[in-house]
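Consider the single chain below, provided in structure tokens and representing the form predicted alone.
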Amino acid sequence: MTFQVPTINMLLIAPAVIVAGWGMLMMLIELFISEEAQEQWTRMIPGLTLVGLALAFVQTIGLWGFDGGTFALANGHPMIVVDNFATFLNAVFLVTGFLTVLLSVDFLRRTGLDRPEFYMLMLFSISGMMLMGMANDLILVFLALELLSIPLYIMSGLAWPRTDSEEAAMKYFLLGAFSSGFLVFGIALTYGATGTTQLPGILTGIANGGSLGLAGAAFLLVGFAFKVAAVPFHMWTPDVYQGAPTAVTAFMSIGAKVGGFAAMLRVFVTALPAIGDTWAPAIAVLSALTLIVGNVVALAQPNIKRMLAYSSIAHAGYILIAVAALPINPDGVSAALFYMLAYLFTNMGAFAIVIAVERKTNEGVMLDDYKGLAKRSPLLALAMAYFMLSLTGVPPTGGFSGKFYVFRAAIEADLIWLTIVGVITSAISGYYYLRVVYTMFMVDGDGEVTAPPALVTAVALTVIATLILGFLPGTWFDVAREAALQGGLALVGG
């Protein structure tokens, strides 16, 4: 057997390597920190991990355009590709980290875990969430996945020796374990029934592969539904959402979901349209029940971050509606990059409240730790408000473009039904996120409510972003159109 060297542009993947190697360059530096600089460093953590996320950013946006790929043997398609697609959702991830840090500077020093390593690990699993994007090979999917959730298990139980969080810990990384094991035997019988793992040769040879072909794709489809936190495979999320450090709750709400849809597009339009009449009704099975069980179950929760959670569970069936309408309607992939996007700022917007509200760490997360907020706070609680019509779906706000992206791609697949299902949800969910606004304007309450400068640039860029998105969704949704459509037609079936 003659070994093939791979051959490798270093200028495509400079952007997640920049992201990882930062990490582990400032792990590395705080090897030889001493205790009387440990503090100092420590409070220089924040700042160098926005550079490097600055840095990688800016090699991101270059590579606006291209379309080509890396890691490619003589005789194989390449294991990772760039393109407007990958690019669109890496400067997401990037954007994702960057706010992650601007709402975690002030609360891990309030809360006592003001600890570097929560640093590092956003880095490393940023990189992960980059790779999901990029991955034209389910071995590639399945380690981008790894190096996601690894860190995220950590960082759960970052506020040990707490129980609650190490009980978060705990059942994110056993159903994490669980749901790898369907991916890795998806991937498996996916190879048995085409003999390859790379993403184009499974295209050719998925219409061949019979049932191990079908069953491979339905167990790919539970591993990626288990990360999204798609019904009825949502059970870890409400817990450690709850349990986990609101800052790490924020962070993965947005690079969790983000990076399994990001994985999930790729696979299921790239390498198995062919059967998309098979895998697409399932999908629309599952949205319909995230849709039902999220909305409401919500409404009976009293903790915000178990509403944001059930809420979190919800918004991926929004997305999955646009997934369900791809085989009909290419645009599926637009709308839901686009609701992605909304989602990102919508979502870190109303973290960012909380963590304002929190006075220590989950203490100030219930509803009623809100009562009065409107006095307490005005430009806090006008905001929250805001997050709050957004994830409702009310004009003018990206949460209703989003929507309406997502069912108007529905409806021109002849997916009537569930866009009514989604219709009906989205009504239901107005009663839970109004009665946060409804406790923060007409309810009397007291207690403290902390917003430093970080986290109020955090805020005042998720509102501005949030309005743009609402007031000028047309120019947004052509960006997650060209993303969709640039990199030859993979992500079209072409």
Contents of the next structure:
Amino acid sequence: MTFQVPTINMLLIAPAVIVAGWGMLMMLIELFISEEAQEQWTRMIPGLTLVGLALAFVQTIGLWGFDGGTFALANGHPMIVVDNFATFLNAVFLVTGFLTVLLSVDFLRRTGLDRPEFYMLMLFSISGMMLMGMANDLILVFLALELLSIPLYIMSGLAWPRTDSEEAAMKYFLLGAFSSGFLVFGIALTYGATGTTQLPGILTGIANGGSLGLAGAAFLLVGFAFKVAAVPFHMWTPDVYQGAPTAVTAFMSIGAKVGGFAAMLRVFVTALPAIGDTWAPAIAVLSALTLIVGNVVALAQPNIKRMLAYSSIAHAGYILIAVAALPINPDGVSAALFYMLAYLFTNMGAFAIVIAVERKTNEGVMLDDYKGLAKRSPLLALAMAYFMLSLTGVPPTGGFSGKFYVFRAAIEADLIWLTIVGVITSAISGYYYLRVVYTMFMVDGDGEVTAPPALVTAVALTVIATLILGFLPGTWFDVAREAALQGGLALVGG
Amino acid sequence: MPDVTIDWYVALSIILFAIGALGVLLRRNAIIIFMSVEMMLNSANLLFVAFSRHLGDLNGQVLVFFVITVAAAEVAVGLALIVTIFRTKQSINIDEINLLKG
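Switching from the form predicted alone: structure of the form predicted in complex with its partner chain?
Expanding to the full complex; the earlier chain stays at the top.
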């Protein structure tokens, strides 16, 4: 018996390796830090994290335009593919990490949560997200999903012994593990139906997979739906978002969701187009349920973090519209990618303001705490108003451009009913988003606002990015389209 | 005596998976819920091994090792979280862990 040594090109996975390796390096160094130097070391960590993320970002940008794979056996397909789709998403994850550090650094010190492991866990989670986009084998999808999730479970419990944070961590953990059970079972069924776990192999095998293959795809869908918080698999989201420290909520509201969609798009588009007639209607129904429940329940939330949790559920619904359009309209991938880019900046910005208004851990996060924010801190209130408009989808904002492309993709795929649901629920969402604006500008109130330089930088960056995506959406949509096209991800149905 | 075909294994793992999933939904003790999750993962493992044998493909058995390893990592984190919450609340009944609602 001969063993094959896989051909490995480490340069291609350098972004993920740098991020994970940087985290491990920092963890190792910490062991050698003396007690006296501990405080100084803790102060250095956010900066070091930014350096690591920047290194990985440079590496990622260098891979733009590359199309290939690595970790391939002689007779098989590569385990990891590096194409523009993966590179685009890697850049999104690194920017998410970058902004999270800017939001967290003063917040964690202020709330007494300044534990170095926060940044290391964040790096590990980011490396998992990056592998989600690059995975070309279902088992790697599973490993990446766990690498993404396990650090997030710990991060949600960062504020222990506060009960709400512990409770969030446990709920997230139990339901996260539950959902990975579905995912693994789906992988097992797909493996049985097609004889392989490699996505290109499944592509050819699934058509003859019969009911076993369909069941496998259904379980995979449930597993991903949990991760992206689609109704009816969303029960954990509001509790976890509300209980976790706000910096962690900001990170996972974008990272975990985009990570889930990265793997979902990759799997459904490269491996399962042959049964697209079956999964597309299922996703369309999921999407409609998600839009309705997310937007309607958000109306009644007095807690801003909980409201943003339901809002994030609703936004998963808009991205799902693009996914449902896929088998007919390949442009769905680029629409989803653009939407995620716009959502990243808008939601990060909104959470930055929530952090500025929050006094202690999970105190000062009610709508009432936003009374008179326009007088206390006019610029932050203006920025928050702009983010709320972007989340509603009012032009000229990134959120509007994202919704425009998603709806266009749906209409071109003849999903008129779903587009109508999307437009109506967007109108409903205006009520709870604009209520925040009303409270900030029209009602008097007082309270402290903490806006240190790092946070202000994050707000400025996200405002500028949302403006750019609002005024020049075409340029960035072309980038998203290039990402979708070159990965071979737009060839479905054709 | 009938031959034990692949269908038997598929049926058995579906039953195990269903028991696990129902356990998660119906039981109130966090540790029992956690054990039910492990059962779901192991039913998938059984399926992997059965299909691996059926298809004559070794990859399925390799996958089981990955799943077991990840499950072990999850146990480490999960039990730590359950112990932490038990210290604060003196209970691991998820009906009593209900601060967050809405």
